[in-house]
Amino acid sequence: MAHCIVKEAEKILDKPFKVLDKGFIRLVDYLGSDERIVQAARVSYGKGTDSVSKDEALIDYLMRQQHTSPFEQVVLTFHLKMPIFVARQWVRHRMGRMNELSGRFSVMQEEFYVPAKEDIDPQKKDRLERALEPVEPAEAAKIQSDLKKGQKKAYESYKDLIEKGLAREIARINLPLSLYTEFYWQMDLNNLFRFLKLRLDPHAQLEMRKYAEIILEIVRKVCPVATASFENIMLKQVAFNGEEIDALRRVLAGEANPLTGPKLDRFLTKVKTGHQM
């Protein structure tokens, strides 16, 4: 089994999977795999495991139980190119190592995020994300020529700047959070995996989702049954607090469920979508 999955990952290494208009995410190196969890895990609990015959059953384990050190000893490494704000949100994940692309040592490229007319939205009015309701055609082809007119003005002038000598750290500041970057990345796989959690939720940032979308993919080829394990136990899970399991187990011995108002919305939301409010 673990030949084949090195034989996997390894065709994937270097690879540039394409997001956005001109973003990328690639795999540029990785330690261990679904093995390596595994034989981390039978050093840690010995003869504890005995009764876990296959390293499927032993991973499920771990993850139910949140045993999450096995997972930490598998690393990836990624080099990402994204628009700035998108990385913003990035860096909040703090037990990733990060090298990012100097603006203070090279000149940035033009190159900008322009979104695609069908992920141009309004903001929705009661929540604090976007619709997910496309703008009328014409109206978000109008919102990209504006978009790409900004973006061309801020970097005429950043050039300007530069051309005249001005130090490169000071000529940027005025350019877009549109703006390209690049950098190298690496985390363990038990943050990752908690990382994806957050970033493939439905409620994360559109742009933000599509990376992640990516890079679930590649920990696939890297570790296909502990990212099995992942999606079935962790990002399909729902937690439901107390009233809610008492509501749960009301509405199952046939009694009324006695949750009202928004705390039912919440409830019945939950239930039918499998999603997390």
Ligand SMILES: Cc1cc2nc3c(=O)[nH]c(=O)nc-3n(C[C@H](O)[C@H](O)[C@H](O)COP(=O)(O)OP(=O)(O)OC[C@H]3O[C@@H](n4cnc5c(N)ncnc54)[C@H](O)[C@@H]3O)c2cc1C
The other form holds:
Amino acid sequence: MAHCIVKEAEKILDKPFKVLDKGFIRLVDYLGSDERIVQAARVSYGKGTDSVSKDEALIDYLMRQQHTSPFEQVVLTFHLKMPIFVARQWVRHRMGRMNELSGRFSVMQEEFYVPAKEDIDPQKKDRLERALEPVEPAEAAKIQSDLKKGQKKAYESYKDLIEKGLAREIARINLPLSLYTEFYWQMDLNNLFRFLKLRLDPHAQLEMRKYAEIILEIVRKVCPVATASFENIMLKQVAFNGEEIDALRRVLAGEANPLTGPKLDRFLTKVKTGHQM
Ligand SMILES: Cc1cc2nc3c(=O)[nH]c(=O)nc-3n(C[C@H](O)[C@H](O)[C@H](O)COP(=O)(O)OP(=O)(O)OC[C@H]3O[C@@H](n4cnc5c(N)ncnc54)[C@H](O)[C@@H]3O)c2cc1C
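Alternative state: the form predicted in complex with the ligand, after the form predicted alone:
Full complex below, order starting with the chain above.
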């Protein structure tokens, strides 16, 4: 198992995967693989445990039982480039360790995010609808142009202040959230799966989801078995509360569904779409 896994992960080491218009994700390094999870877990269970003797079954069992510590034995380090508004959300995942480009010591590059036309959408009540109904192409082009104008103006003012000799840490303060930043980010596999569960969800912001989708593909190369378990057990899992479980039991027994109003709507949406509501 270890031999083929290492080969797949080694193929993508240092390779930048493009995200959004100017961003990327690069796997810098990793420690461990599916095999490391299994080795760590066997310290708990011992080699002879029959029901968990196969590696894949053991990983699946650990995931189902939320026996998370063996997954913490795998660690991945990424080099990421993303707009500051995505990075603001990213750093909320406190178990990650990071080191970011310094706007105090470096002059920030003129690199701003401009959403693609199909990703420019009106405000909606339910963010699950994001990008399903983008604005008309002509309007989207005008919005792109307005965003670029604002970014250019902000950067010109920044450059002006730098050239006048102002401290970089002050000159930068009017730069917008669309400015790109870069950082190294290290996370263990258990917390990375938690991150992916939250940030692959349709409730997460579209730009964040685009990064999370690529992280998922990279993690799959490092730990294909654990990633398959994660997708099946954690990612596609939908939790039902007590009232909903009761409703499910009644419906399965051929009785009427006791839920009504918004509770019924949430329950039916969960059942039909598989999305946590
Ligand atoms: C769709 C979406 C919308 C969001 N909207 C907002 C928002 O509007 N405003 C906002 O502020 N945040 C928002 N967040 C961020 C969210 O509240 C969490 O902070 C973020 O998702 C990180 O999750 P986490 O705490 O599980 O991860 P981590 O910080 O990586 O933590 C992992 C685990 O360690 C525990 N842990 C880590 N550090 C500590 C600590 N210091 N004390 C106690 N336990 C700790 C956590 O409880 C968790 O179990 C949003 C997140 C999502 C996915």
